[in-house]
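Only one chain is included here, represented as structure tokens and corresponding to the form predicted alone.
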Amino acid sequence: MEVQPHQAEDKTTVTVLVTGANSGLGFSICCRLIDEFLFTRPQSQSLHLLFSTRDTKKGDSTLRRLNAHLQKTLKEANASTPGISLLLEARIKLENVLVDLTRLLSVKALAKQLLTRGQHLDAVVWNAGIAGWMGIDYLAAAREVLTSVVQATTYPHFMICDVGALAKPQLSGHGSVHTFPEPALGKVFTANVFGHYMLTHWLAPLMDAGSRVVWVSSPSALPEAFEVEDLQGLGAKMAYESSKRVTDLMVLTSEGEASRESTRTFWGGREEGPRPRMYVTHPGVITTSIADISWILTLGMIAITYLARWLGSPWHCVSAYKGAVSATYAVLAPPDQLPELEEREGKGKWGSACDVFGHERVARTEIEGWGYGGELGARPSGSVPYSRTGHKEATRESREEFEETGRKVWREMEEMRVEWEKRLGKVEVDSASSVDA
């Protein structure tokens, strides 16, 4: 199956897949994609928004809420331009697809569904994930907040991690192509990184050089949270942050020389020119249900997050809709804008920032060991520096170490993919053809 390149201005239907859309950031990304697509793309274009949830009940609920949001947007548009809602509504198609990223057979089933359909994917947004937290160390939280509200809420160290949590066995009750023991998969790592990694590889035939793979990371993807010898973060006390550091390392080195052989096999042998491009974004600091804390603590966190914004933090967007600006930008930016920016200023991490009044914008984020774009001493316009105590400026040595770590991450991810594909078998598309899995 081969997908011919599509130019955004020539397309009549733009297809985008967003994972983890039933609540929080994923739902807000869908809402913002609807809003910005309707008012930035030509009237001749339509958006086919595929949003994923883990089950039908959540999918039905999400569809109702997205339709309610669409109606609200249409009503506001109609107030300024009577009758325009009839034109706008026909340009949006919403569709739920099911996937549980911690279950590779579920990931494979979604891949089969979409490959059988054969519909070109213009962009995917890998947002779904879990935090893997068991609770809060209240004493540590109070100490961090009293010491520095901004740092405590941007780079928290007071969340208690469920260290070593494993995903359920992948092939139990389903049989396996191989009989040797199934290796363990970290629950947070599989949900946040590996499930999406497998899905990207399987869906590659539906993407072309103009397609975008948008990964959602975090401002708290700290270097000390990750050990390259523990790729899955099974021994990490910050498994969520470890998984996001893996995301940063993988995406930012995806076009580098060191990772070339691994990325070539990942994209099915395609050379660099015809491949989709990966981008990494983060939503800043927002309040969602990912922390799974009581409503009283949630209200307290919202108040503290606003306080951090008023104290001058550039990352405290608070609302998920504002936090969705960076991922939405990565999907809907003009075809040549992001590639040209990253070609000129280096490959970077695009974050959702805001001012004290809550006016959001997209800003390059400084990454420890990498800088803003892998270029030493360069600080692109509109970028935001680290404000963390103990932060070190990127050096030639740290840059080289970042690339070498990225190479190791890509190599090990590819080894895991190949091993799991041998266990899972092929993605059977139809009786006449199949996609090697």
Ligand SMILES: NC(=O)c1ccc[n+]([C@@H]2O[C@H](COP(=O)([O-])OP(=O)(O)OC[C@H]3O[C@@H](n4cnc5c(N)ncnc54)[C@H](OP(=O)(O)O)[C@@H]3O)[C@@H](O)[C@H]2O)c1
Given for the second form:
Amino acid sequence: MEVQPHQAEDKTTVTVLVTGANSGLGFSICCRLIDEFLFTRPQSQSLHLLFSTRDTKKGDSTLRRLNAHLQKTLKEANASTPGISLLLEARIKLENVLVDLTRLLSVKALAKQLLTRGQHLDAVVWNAGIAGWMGIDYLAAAREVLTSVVQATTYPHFMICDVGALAKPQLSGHGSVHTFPEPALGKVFTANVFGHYMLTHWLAPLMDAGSRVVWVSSPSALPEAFEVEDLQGLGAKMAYESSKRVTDLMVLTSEGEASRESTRTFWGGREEGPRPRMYVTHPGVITTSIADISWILTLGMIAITYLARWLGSPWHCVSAYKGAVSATYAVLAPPDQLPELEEREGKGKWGSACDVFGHERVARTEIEGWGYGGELGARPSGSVPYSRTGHKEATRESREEFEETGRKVWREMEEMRVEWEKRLGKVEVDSASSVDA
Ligand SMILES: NC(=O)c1ccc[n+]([C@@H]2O[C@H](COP(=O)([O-])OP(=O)(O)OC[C@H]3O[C@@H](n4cnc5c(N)ncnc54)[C@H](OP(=O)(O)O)[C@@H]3O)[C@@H](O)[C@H]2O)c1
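Now show me the form predicted in complex with the named molecule, since the one above was the form predicted alone.
Every component of the complex follows; first up is the chain already shown.
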């Protein structure tokens, strides 16, 4: 699936917020959004790209690199249509915003900044994330790679997790407004899921039914990594995979009957029709700094990743720009396309797949317990099956269990949100009004 040129809404400015934009996938999503926006949207439309980093130094360097990417795109466009760059350049506005998702006061500050401005958000891409790994179990890695390169690099079990790692206390030293003791927050869970969850809730007044909340998950969101009794993955040996399974569960059940009560309060009382839609995407397997390994190992990983692609893996996109195809599609697809597809074929996980030559495309991903989204046993064309050895096809029982687990996830996330809002206080908007947090 590709973003086709289309006459989208008449809106002249499309505003998109991308988190974790200074490196890896986030940076590439920004580049790809620029490229595809310029050549698929009408000349009357402009893109206001808000890209988040954790500090201004990273923000300045990201802005420089995004501008360099834009200039390269403009130069190529000029080569085929001399002078077109003047028109195209004026359609892109880049702006850095700051947020650290493991610091909820920083999340709240970004919400306040954007709410005060009151600018409508057409899409947000929740890309920022950490793996929370401390190193590699080399023996297990060798065993897994020798057994199956594809399995080892798609669903690795050899990364050593920093089990029980916590985010720093949220309120100490901030003239706390809370009267309750502060519960622990898992570091990986807060960076990957909960910080974004709070931000979505706080930014909800800036979004409408056409807005899209695009989450970035992973092919490795393994069911066995997650226990519903341990939502934050505090005891998990695969806290990263657990956080991605939470993402899948949450998004795929976000329009379901079972989660309705929680999703309504989350969206500030809005029912399904007038509220934004959530989509879950993943970039396949790409080379970024998320694993935080030495350059020698990174080179080895790149070689093994290409090998997995040549051996037929559908998910080894390798390059972050190719991996960005699914998130970019979720942001820029014509307004009715994804809702209609998900209405017809069930709610899906939109992955970045590629063929042996590296041609990327967007593909529905099979999810353990859920299937592809729609009818049991049905496989929408272009979908990619779960390639894990020994995986079980979804059954009626597994679907029901998935929905029930999704309901529990939503309920607990909402309980946590309400509790944390009591501690953190409302988001006060500068115009003297305040938005109910
Ligand atoms: N690499 C893969 O093969 C792969 C596969 C599946 C899914 N993904 C997903 O893709 C997303 C991006 O990962 P990546 O591979 O591109 O890794 P990356 O290069 O390490 O990028 C992660 C980004 O998230 C930011 N970030 C981390 N912690 C943050 C926090 N507490 N607050 C705000 N920003 C934070 C980082 O900023 P700093 O530079 O300041 O740390 C960085 O910009 C993640 O959600 C990841 O799970 C990646």
